[in-house]
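Listed next as structure tokens is one chain, alone, in the form predicted alone.
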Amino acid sequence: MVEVSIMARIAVTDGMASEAVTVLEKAGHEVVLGFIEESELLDGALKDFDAIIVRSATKLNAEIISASDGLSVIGRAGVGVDNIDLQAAGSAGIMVVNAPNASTQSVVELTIGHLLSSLRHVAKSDRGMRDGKWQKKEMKGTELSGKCLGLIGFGRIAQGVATVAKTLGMEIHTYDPYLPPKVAKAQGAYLHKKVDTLFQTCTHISIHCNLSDETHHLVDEKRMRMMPGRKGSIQCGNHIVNCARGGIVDEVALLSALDEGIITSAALDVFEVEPLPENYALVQHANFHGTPHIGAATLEAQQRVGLDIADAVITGLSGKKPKTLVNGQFL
């Protein structure tokens, strides 16, 4: 009997498409599927692994990374890497790679879905009908066409949202201090130099930036109050959507703004604390609707993200530099 040599052991803690697992195994690696509790990670549960692939549920802080001295690659099956201490990983000689393109279309479509649902009271009407109400007169909405959409951040997803929104007749505005002006111009978007002017101009705001010290509670009470609430003669109200990262929107301020009517509707796919605390007040508000962090939760995106991160991890384990390396400056 021929003994099979395992090249590397890879922990996959937050799930992965079966096609991607097969790719890793065909490359000669052992894949161990299963969530690992934080206490176990702190106790060195990853010492016998060469790589780990996570989504957003597993948090890899400096202490956990220090206890995982066998790792050489951390793969984030998705875009955001705020659940990984990049500097600690780099100091330990661990490459961190992600899959930034795989979920773009899925998040674009969910963002547009939330915008449409907000303006046409889809979720609100459904809840009323389930309670036996026929609220035809109360559910008069507004159109997206002709309104100003403000995109905070203008990367791949925001540009995808802009493309769809333009076909619906929206005027595109963006704030992104790291964006070359020519990119916004090529996309037909007005680039604001200050985030405040974006809020002063736009009745519809969609979040598409990373969570950082700079962006934490960027959407606060002060900025919500800046929104104009009308476009020409149409009192369309103010609407906020966030399918990026929890914590960028101040949820306490958002609830207050909804109560006061400053914000007409809000839709969030991401929250500052996930899963939500029991009886969380925001989700009980009539003019709020949400989803449980499902931006990338489509069959197509899950397949793409799994295959992309498998390829990046295989490249990293081979000693080569992956194209999606995100902590190169710390290595």
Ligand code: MLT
Contents of the next structure:
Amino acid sequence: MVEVSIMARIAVTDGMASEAVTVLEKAGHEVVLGFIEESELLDGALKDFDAIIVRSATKLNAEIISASDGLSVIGRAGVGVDNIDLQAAGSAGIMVVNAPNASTQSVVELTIGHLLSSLRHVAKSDRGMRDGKWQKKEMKGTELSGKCLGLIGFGRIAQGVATVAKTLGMEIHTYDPYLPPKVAKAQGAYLHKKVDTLFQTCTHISIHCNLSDETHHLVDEKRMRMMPGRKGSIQCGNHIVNCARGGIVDEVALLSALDEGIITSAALDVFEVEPLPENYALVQHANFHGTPHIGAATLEAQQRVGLDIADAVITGLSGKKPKTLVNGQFL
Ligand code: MLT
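Following the display of the form predicted alone, present the structure of the form predicted together with the named molecule.
Once more the chain from above appears, this time first in line as the rest of the complex follows.
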């Protein structure tokens, strides 16, 4: 690992809270703010930098990493590191650090917001009003209270969602193959051994896992059809929320499920392709509402993310092991 203790040059390509820039500068480093196009990154635009701090817009693949000789630290101002080739960074001796805790509360709140908004047609009503419609009769919703919420993944964010959902009277179910059963028990959540039984039990599903080969299109047509919201005495319909990562929900299957009425409402903050392709059919569906990947986009989360990542990058540049090193196994 290269040790750079003073006056490192740090590129910040996707924006960062000004307080965090100040922290980096006070530590003696030079901060260069501004987005760098992929072609420039491939041309070695990072050669004169010791560190780079990105959010999700800048993608650091193996080719870009190999064109960035001088780097010793990559900071991901957020949780997900799927835009960084961790192995390539490790092989090049570059530490990758993230800020995994800072945005938890903001994502919890957006998830609950999407659930409530879906069930009470908030976005749909607003769209109608803008068209001059008063659709009081059409906007009959359902309550969250008394319904089964299935959380895919049961990390910090899902547990925060569970806490709020329980106070709203929901019964909490989860599928997380990596979770010690005692964690689910302590939170009063029913832990499913199979993801299919979660879908068979829950009328409301919210996703809180990483995107991986294992979770790609985990929410597919077959599983959406398993949901119980239109069967027997259950009449609340089936609802899906994803504020985790695009690609976990099969969006083509979701659109068909909305068309068929198998899924009553869907709310996504994250998509398979971001920004969305032009005229994307899913977002035009009446029972869909979306937000443009804003889970962590609050004043508070961005301040915390910035300060946490600045701290981790400063530690890494000093040659010490940051607490949030994510590619230790490759270094
Ligand atoms: C994250 O991984 O921290 C969030 O998805 C926020 C983001 O990428 O902007």
